[in-house]
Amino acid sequence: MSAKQDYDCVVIGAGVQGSFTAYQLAKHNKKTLLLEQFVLPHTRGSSHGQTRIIRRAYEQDIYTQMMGEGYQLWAQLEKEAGVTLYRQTGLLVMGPETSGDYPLVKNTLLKNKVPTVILSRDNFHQHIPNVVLSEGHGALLDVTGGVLFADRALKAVQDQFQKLGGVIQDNEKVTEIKPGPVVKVMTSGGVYQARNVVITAGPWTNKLLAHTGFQLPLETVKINVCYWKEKTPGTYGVKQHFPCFVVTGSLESKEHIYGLPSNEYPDLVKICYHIGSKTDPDYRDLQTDTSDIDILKRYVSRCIPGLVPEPAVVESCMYTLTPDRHFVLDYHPNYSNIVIGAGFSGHGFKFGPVIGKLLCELSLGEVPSFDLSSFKIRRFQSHMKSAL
């Protein structure tokens, strides 16, 4: 056990949100420690994998507006790190034209003046060959949408954090948190003290909050990340300008289905179901439900005829869900020097730079750059319970 070490801030959890928070704190000349329970890089949480979708297409204004800055901050990191982190492909949104999420997304994009192309039934196939647009569905293209290179992005922000003097300690599991004017964080490898702590531990958030006598209404689910083989190589590839896509509802399911063009694995298209079955993050692989894959098989067979309707590769990821599927960005209700970023509900990766900036602002006691009323803990009043 090493001697006690003092920091201005300790960030617990080195996924995308924690890494960007630590990076922002270091930019503000704060002596910052980033703690990670696993050896980096790892595939145990929610930030691994080669790709994520980036988009401004959302039902709610707040997300569309946050991503306006998000794109700028991603570009800034690209410039600082000298690596490409984003490829613009456009994001195709399809769904029931007059109900559900599709009309909300359409209205939000147009209201916020996001470059958008509305596709008609007549010209859809001309622009998007090899996809079947369901009867009664509308289609639009969020022109700004595209692919984020996730693993590369995580490494880039962690490297920049360290260049700024930040310290990363991986393979150190937090064993205790003692709140107070100075927070004491004990790990498997040392004891640390800091005036401020930020918890960004994804599926392990409540296990950490239990040390502070508090719990959030979070649920962890396992997502089957599926890759589907092209019958003719390149048909749905980035070089053929095939876009990322989101289906807001279909014959197969009311839940979203999303996809990315073949790129990371040659001739394999990533298509996933935007929900999964409940799991314990420490026993993720014991969860073997494949009902979501059955739904995807039916959708692929019906609407994406150029793919073999059987996944060629299945990987795993976890979502940490809040009851309303919106983020938690707030102070601990009992300790104002502990900040919580949690519940990113499977759509948080693209927001990493913005969320890092916001959690940094909260930690420094500054007025946040965006209105965070939608992300306050108090909205869960009826769900919340004290830790035993």
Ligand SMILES: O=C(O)[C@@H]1CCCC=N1
Contents of the next structure:
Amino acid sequence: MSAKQDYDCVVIGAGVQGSFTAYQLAKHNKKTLLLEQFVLPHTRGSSHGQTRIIRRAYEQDIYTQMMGEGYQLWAQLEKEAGVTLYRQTGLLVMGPETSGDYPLVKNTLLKNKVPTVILSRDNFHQHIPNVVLSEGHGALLDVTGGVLFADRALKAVQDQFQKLGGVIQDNEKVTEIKPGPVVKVMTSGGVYQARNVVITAGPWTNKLLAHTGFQLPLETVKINVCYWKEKTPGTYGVKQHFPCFVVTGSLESKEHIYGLPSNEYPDLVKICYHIGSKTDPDYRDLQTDTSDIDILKRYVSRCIPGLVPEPAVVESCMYTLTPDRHFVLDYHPNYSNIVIGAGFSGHGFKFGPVIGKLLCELSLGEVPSFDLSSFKIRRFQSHMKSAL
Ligand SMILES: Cc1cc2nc3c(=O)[nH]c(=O)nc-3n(C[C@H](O)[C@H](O)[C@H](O)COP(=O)(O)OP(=O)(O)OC[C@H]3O[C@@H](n4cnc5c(N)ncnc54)[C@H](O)[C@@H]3O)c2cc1C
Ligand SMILES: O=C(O)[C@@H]1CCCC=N1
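Form predicted in complex with the ligand, following the form predicted on its own:
Below is the entire complex, every chain and molecule, led by the chain shown above.
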């Protein structure tokens, strides 16, 4: 085992959140180490794949407001790295018009003056051909919604971090954390110490937190990432201005479905179900439940008639869910020099640059740029158990 190396901050986990946090710390001239258990790039966590949706359409103001800054920070990274990371397609939101999330999303967009087009049932078809709007559903377009090029973004932020002098050690799993005024981090390849540690370990968060005698109420689920073939190539393509879309749910309709235009694989449209089956991140391939694919097949054949209602490609990914589906952005309850960013609940990618900024602010002891009360650990008081 190599000799101890000292850093101002060690960030554990090089997914989107850890990579942006490390980048922000390096921007603040902190000597920063980013540790990743797998060889980069990898497909075993939550941040891989070519695309993610970016949007301001949310039920809660806080996310819509955070994304106001999010768009600016994505543009800044595009400029710094000289790459395109965002493609504007618009985001189509459909859902029961008077119940569930749709009216909340509509209200948030209008209240926050986000460019929005409300589609009526009469003009829906003219704007969005080849999609059937379900009975009783409303529809709107979050105009600046679109696609983020996820793999490219991860590489860009990690490259920028290294250009700023940051160190990435991949293929190096953290095996132990010894908290204290100086935290000791043991890995499969070395021992490091730092005044501050940030844990951004995605689905493995609780496995790491166990070393600190603490557990969060997190659940990891596997998502089947399905791609559906266009009957006529290009029908739902970015070049045809087909938007990203989200079908919001309600108590009666359990549809929580989202999709992105065909782009990454020729003639294939990515459409996924937002609810997955419980898994262990180290054994996710053993989770073989496909009931989500059955729900998607029925939706595709009913509402997206230009697609073959049988997935042509199925990949996999994981969500790390909190009970209320809001993030965890907070200090460790027992160690103020350990910051936790976790529980991104299947909607965290677009926030990567903002989360990186916020976790960096927490780690530096600065006042965070946004009110983080929705993201505090103490909201789970009744769920939490000590691992001590
Ligand atoms: C199918 C799918 C679709 C999604 N769609 C969207 C979308 O359209 N828009 C959106 O905004 N979000 C979306 N998300 C959510 C978003 O991708 C996640 O919220 C985000 O990627 C979470 O990032 P993370 O950094 O927290 O986790 P991860 O990417 O999992 O990163 C954690 C990292 O920590 C590493 N690690 C863990 N333990 C250790 C250890 N002991 N030592 C060293 N390293 C360790 C892991 O290997 C991993 O690389 C989607 C997610 C999925 C799965
Ligand atoms: O976060 C997103 O935008 C996507 C779409 C809705 C469900 C989850 N991820």
